[in-house]
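Just the one chain here, laid out as structure tokens, in the form predicted on its own.
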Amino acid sequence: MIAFLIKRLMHAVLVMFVISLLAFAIQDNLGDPVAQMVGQSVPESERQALRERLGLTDPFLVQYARFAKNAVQGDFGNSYFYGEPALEVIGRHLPATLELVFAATLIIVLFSVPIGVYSAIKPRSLISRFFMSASIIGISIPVFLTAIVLIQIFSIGITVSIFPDATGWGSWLNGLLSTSGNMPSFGRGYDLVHVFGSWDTNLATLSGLQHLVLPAVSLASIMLPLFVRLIRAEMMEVMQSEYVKYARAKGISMRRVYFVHALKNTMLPVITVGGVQIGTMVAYTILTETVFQWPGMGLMFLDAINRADIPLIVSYLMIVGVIFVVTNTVVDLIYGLVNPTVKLTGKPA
């Protein structure tokens, strides 16, 4: 275990060290930070002088150095717009896409374990179909348009006319199928707790649970059709199992065999792959945050890349990184704590 750590953390150096080198790589390509710092009335002599201080006019292995030695004393440096330590703005962003990520997991988690194992065991039933059906339908549709349809029926409302009143029923039918369009789809809101630093929670009051929800869903979307159509053909491949026939024949109850038997062993590929596209989510914030002016990382991201901020942008690129590294350690063990067999370490028993 203090080996597979230790590789670990290992990588994880190497992982901020390619980043941290690609950002700086490309940081000719993200325009010039001192326009965005100055008026236009400034006079170039000045703007020179702002380039020297801040070391732009520096060549570029000189300028990592720099970096990489303030680096490993935990200093990336002051965001030019803000004037701040990257990391202190990073650190009041943070918590956002935290509380939207691990909002849009539970949402995966709670509906795609049941509909996938469902949809395993019924594959011919009706619900089975429509579930599949509409997975791919979740699957085609990029996050930003199904974060514009949520906020176009829940929070602006839809008005539905489609039915005539001859009858009586054509307007209780159009009054069914529309919405009244109340729900919050901008910001975090201003009924936040706060838990400690710079850390505000939305999970503690209806209010900010409110604002959380459509961001949370949209979110989710991307990932949660993929995951029940894994679910689902792992489990009709395990049910196909010899341990599982054999389960059969001695008697055992069906939902034991279900949940039991073949669950169990449906979700050691789930926890692998989930782990991925669960690191993946933090990119797809940058989406769903503009949708929803979501004020997280990925808002941040794409602010300091109009800016050209280059040390927001690096410091960024890295923690994401860190985060990646850690979400896959961390899957790692939880694989190797559900199936005992796995060597984290590669070598043979």
Contents of the next structure:
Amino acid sequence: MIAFLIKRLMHAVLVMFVISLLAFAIQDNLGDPVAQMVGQSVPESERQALRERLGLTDPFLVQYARFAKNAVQGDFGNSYFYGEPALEVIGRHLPATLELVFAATLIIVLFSVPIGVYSAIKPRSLISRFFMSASIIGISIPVFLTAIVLIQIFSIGITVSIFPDATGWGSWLNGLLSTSGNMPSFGRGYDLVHVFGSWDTNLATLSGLQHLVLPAVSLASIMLPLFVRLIRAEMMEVMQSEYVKYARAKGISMRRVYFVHALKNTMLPVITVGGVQIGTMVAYTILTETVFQWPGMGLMFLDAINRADIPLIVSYLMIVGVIFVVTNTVVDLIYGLVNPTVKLTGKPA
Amino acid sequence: MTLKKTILASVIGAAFAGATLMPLAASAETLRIGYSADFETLDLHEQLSGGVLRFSHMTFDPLVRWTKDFEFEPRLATEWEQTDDTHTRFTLREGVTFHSGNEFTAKDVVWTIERLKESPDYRAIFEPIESVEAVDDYTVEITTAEPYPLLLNLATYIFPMDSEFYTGETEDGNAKDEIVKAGNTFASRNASGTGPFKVTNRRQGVRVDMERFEDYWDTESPGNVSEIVLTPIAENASRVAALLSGSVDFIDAVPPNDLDRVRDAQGANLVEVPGTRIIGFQLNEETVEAFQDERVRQAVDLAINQEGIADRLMRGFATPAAQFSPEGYAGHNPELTPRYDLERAQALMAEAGFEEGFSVDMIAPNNRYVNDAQIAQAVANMLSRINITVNLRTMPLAQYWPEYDERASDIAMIGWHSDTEDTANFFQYLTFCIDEESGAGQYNYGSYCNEEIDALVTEADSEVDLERRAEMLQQAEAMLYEDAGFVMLHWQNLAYGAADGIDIEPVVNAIDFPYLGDLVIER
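The form predicted on its own done, now the form predicted together with the partner chain:
Once more the chain from above appears, this time first in line as the rest of the complex follows.
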């Protein structure tokens, strides 16, 4: 176990090293940060002086060596836009992103398990068919579009008038399909509760939760259908296995067979995929956060790219790399708990 | 027990008092703003940008400011008088206090101008000012090296800072007045001005809170905004959605595609203002020899349908241009109008010996100006009708400027706003013959050079008779038009969206710095 963790720690260091090297290598293609840090009438000599002060004129290896030397001591450089250490900036934006990912994960877990299990047990029922087609649509619509549609329906509101308003049923249908909106459409709201450090939470107040709903739903919209289908497929496979047949033959109640015997074994691959997908979700937050102006890491990263804020870009990529390594490690640990036959060792498997 | 009762009584009492106070508090108005960009810093002199200038007008006051019709309105300077060719005296407003409580006097103006002359972003603009002196507590005298007609234009950039507040050292031993780009300086985190609002809380890029300064000098201002919550919302669609859903009261930069949506929306209004930023193209005479021929340049200009672009592509959100200066500027020449004429363009190409045409590269940004990439595409299509084949590349801003500086492509797009709100600035940066020493023609991508125009503009810039000066600049515009030295497209309009009851119209202006201190909200 200890050996396993040490090995993972070394992985993390290696990942950070490779990412930082790659990020540094592409920085020339990100553009010139100086052009956006000065007014239009600033002469070239001033610009050059600024480039020199920021160390942008040095050769690649010199720049990287300087960065690596400071990074080892925990200093990832100052963001050009925020004028503060990049890690502090990221630390300030991290809680918002984690809360968003947490809320989306909660939605996914709460909905994917019952829907997946139901449609595995009753694959031919109308409801199952509905969920299966809906999940195809869900997978194929980009997050960006989902988010905009959600905002239009629930924040701005829509007025439906396709049915004749004069008739009773027409106005009833119109009223049924129209929405009045007024869900918050951007940001985290003004009712945040301070927890500690840079962490203000949305989860403690009603207004905070309202702000969280739309972004979380749109972030979940990609993963939810995926998990519904995954759970359904795994469950159907397990239902065919010998031990389930045996359990049924013994006359155990179907409920117990489904939820104790079958579901447990269904969850193994789901946990593996889930762990990887949580990492991917951190990446998807870039889109969701942009549309909802959610002040998390994704939005910050997109801004940083637009401004060619190199220290912030490099640090973000490295942090995301670490998040991937950590989630994978946690998944492996959980896997060991759920399935005792798996042994965690330091040896390559 | 008695203690508990006392507490209970006081709680009830407080609640009661609170309830009776409510009607009073209701006249105080909170304005929730969704701007497309956050200001980069609180240090006015760290960066000359639209964002910082907007902030300057909220937390500070300039000596004078522009009205909607480009007149000067006295703010912290109440009067000014030119004593001779190179000296101007400003009389300052009395009884003004800074947010810190310090009193505003002439020494703050002197301190601020001296700091401006140290600022990398302002140094070049404040070059003409040689020295500044406090004559007494409420009079300053500015000396220029040469006769300089634009001193008042510069005065719109002088936002007196609280010299006492910014003097001294911080705990870690840095000077409080130092200007460091992207540095975590005292001035970039703290502000003390004389303006209508003071910053109470700021999380850069996320949210800024401001409240009205209770000792604000301008008691005649009708403004009743007591609190401001500013959230930067960069994404166009989200910003519009935030307004339409009532989550914010006021947004800037409504994109052309959403103009009708905001105009027709219930509970929201659209306010359009003609802007001053010229959008145009520069033809590179170094890489394409044909562009050295005046007839070819004219043909390019004639082949482009400015009005079509403004009407259809920009949906009326632009004013077609045939010169740099928008209406209101000294050099605006009403006789110059767009001259789209395809047949004449083709004839000119033939006359110059390029009937067969040629092929060129064009670069344009895709996230800087309104519809920039689409405009470039439209222009490329229009040029194909005079047999110029355009190979267009568009790219994000961060990559565009390095590419632009290389001057390797044949045609480049640029938008320019004159920092001095004056005609000469356009010429000096965009069309003056390149001179690296003096910095002239710094953005003259095409290496266009017409010494006659340069001489005329330079002469105008030391002409203190403003009427005579305007005539000279208008003549310069006419000469450039004749020579087709710069392909003009349009001035990009400005559009703001505001919720019902927020009377934004009187406080917005063509230079895009809303004077929110004077904003009246009636809900």
